Amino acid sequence: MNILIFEFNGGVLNSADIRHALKKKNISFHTVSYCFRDTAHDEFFVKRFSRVLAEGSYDAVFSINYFPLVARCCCKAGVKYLAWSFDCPLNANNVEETLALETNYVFLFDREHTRQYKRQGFSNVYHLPLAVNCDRLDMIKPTKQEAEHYGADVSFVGRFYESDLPKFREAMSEYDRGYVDAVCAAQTDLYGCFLPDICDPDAFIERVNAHYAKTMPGAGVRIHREWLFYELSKVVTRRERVRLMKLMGDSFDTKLYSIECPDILSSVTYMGTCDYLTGMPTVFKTSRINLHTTLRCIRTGIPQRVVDILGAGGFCLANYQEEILEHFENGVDLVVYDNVFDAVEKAGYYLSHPDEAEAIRRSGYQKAREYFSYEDRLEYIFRTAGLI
């Protein structure tokens, strides 16, 4: 088999982690990188990429993330495209004009979300949960000042996302402001049910863009249902972490690695951003606990994060998520909290009772090593694909 893997922009993080699969399999592959101008034209790119489908013998084309112009590229071509998606949702425009061409197989970690292109006739949608590379990070070994540096009672790596919404918010009618402050308001304390999904947005959506075009003609603006949908998520994933934090560090010795800390944050200790290859597992192996709250658009499935925590060899508190206690034993490979006010509670006791944590963590270790590699998910997504 001879993969052509095509890398945006140089890659993501986990794109070392795909080779490493690759090589491990025995699997010959080229990588090819671009940055594009504009995901949906660019010719040069076009012509450049059909070339080395034509000068090359590949058997498939891979990537991380779906990318509408490769798929147009390997249709024409007559090669198979393999996209893993690791974004929820499916970061690119307009995705329903590519994605049923024949040559795609994409692959989503979130079931609820192949479950929604599933509904719509896009049978060439998968789920397939997301992978760790165990073996990259069994070779970090924190030293004595490395442990003392990163080390915490408590841990929480990731973003307090900024959304586009609020201003938005501004141009609605009254009503439709309480509307969006509701949703937020009772998603925050909610997990394993979407409220948007539920509560009539096509309804919304075309009130609030007849509202914008008598308010402000001219002016072009409106919202679509997967803008709404991201942006209500990153509204109630800031308010839920920002509340989390707060009551972590008030009762615990917490540390935070993010791009910024918000002011409220006070008691929580700021270490400013750690790299992802090596100061994130080092920070995961360091903590007594590791925080995890998932971005509120991931319907069902399983964040990168909460493999990544496990892989390391670190003990993962994290929020519901429906996908986790199905790979994952409540108690047994990780701790699952309710609300902000059950996760301080739970991270208190399992402070206090480092024997039970210890074998948590080492038993979430062993899972994740056993069922989550980068090798089981590529045997299936070549399987998918007729390739083996």
Contents of the next structure:
Amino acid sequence: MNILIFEFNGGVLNSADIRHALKKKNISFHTVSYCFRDTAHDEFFVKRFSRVLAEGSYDAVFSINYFPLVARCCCKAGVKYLAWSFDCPLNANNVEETLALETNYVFLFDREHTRQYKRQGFSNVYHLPLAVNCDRLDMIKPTKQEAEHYGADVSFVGRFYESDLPKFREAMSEYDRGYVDAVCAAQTDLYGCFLPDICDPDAFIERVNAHYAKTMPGAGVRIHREWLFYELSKVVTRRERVRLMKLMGDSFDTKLYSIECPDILSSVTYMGTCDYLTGMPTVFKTSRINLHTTLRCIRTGIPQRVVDILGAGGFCLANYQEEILEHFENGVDLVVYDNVFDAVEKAGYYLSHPDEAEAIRRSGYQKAREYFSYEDRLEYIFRTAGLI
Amino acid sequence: MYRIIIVTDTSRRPQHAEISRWIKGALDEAETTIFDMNCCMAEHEKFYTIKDSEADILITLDCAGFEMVNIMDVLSYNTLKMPMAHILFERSSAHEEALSHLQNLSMFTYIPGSEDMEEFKAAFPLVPNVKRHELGDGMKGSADYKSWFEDYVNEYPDL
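Here we have the form predicted on its own; I need the corresponding form predicted in complex with its partner chain.
In what comes next, the whole complex appears, and the chain from above leads the way.
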């Protein structure tokens, strides 16, 4: 088999893990990198990439995340396009215009999103959980100094997400400001259910857009469903993460690795950022508890960060996600919390019971290593596409 | 009118100063900036200066700036959303490391007319687009650069 890997913008942090897995499976590959100025129209890219496809002899093109122009070129060339999305939702404008192309095989890590696309009639969209390269992570062995620097009782590596929703909220009617506030408040404490999916957002969107048209005529301000869902998710996720970190910081030795530290988190030790490839695994290996709260637009899927923690051999304390409990056992492989107060209580328990925590940490690592490898995921992708 | 940034490295090849002036003079209808890697800036500052130039086209001389790589060991140039032309006036061991990195599909690498194209492509398989130039050692008059540039921009229908 001969694969052409397409990398956007120099690739993502997991690109090297994909290449490592392909080498382990003795699959030959060539890589093309490109940075679109316009992901929907790029005559130069179409011309050159089509030439690459024509001059090579590739069984398929593979990319992390989905690129409509790559899909078009592959379809025209009759070459299968395997896109494994690490984004949720799919991060491409007007993706429906190309998603149904017959050469596409698109893999999403969130099962609910997969179902939504299938309900819309896209039969070439498949569910596939993410993966972790334990070979790479096993090679990271923190020194005593690194353990002192990076380690803590509780650590969190992640963003707080700035949302544009507050700005748009200000221009809404009083009623709809209240509506948005109520949805955000309710969603913050609700796991396993995404309220906008069931609250009929279309009526809300129509009302808001009508209000904008009336109060800001000619400004062309409008919101749409995908934007609203994503921005709501960011607001709710930020709220939960800040709340959780505040409670953790007030109770335990807590370190935060992020691009920002909200002012309210004065009891937390802010460490700035850490790099994904070496710094982050070191945090996971040297911290007694590693927190994760999922970006709320991920309905059911297991976030990359959770498998990163487990694959590094870290103890993971995460919010409830439907698929986490399908693949891992709560209290055996990792620990799932029901709300932020439950998270603090459980953190306290496992900090006081290190032997139990150690057993969970080891079990979680074994499961990640055995069931979440890139090699197995690629095997599934190739089998689904009829390549093996 | 194109905005062009030419990246040179006079620490490795002092002639870059004169060559870049020739190019700038030849492309008199473009707005051209010259950035020399031989300056007192941290590497990330150099990259962001180049990136923030918002040029339409980037031209490098003899792999100037190829030492800038990110944490994934990827050429920093690969993350720029602009067409790029890399002109090699000489083949040296300093270029071996630079050309061993995967290049973005929007990059064209121009090798001297005397070079063996197939040998070059075999030696550097991660260079996607290779063409020959007839610019000699670079110390030429304006006419050669003008026709080279016209040939180059014809590769980009969207430009």
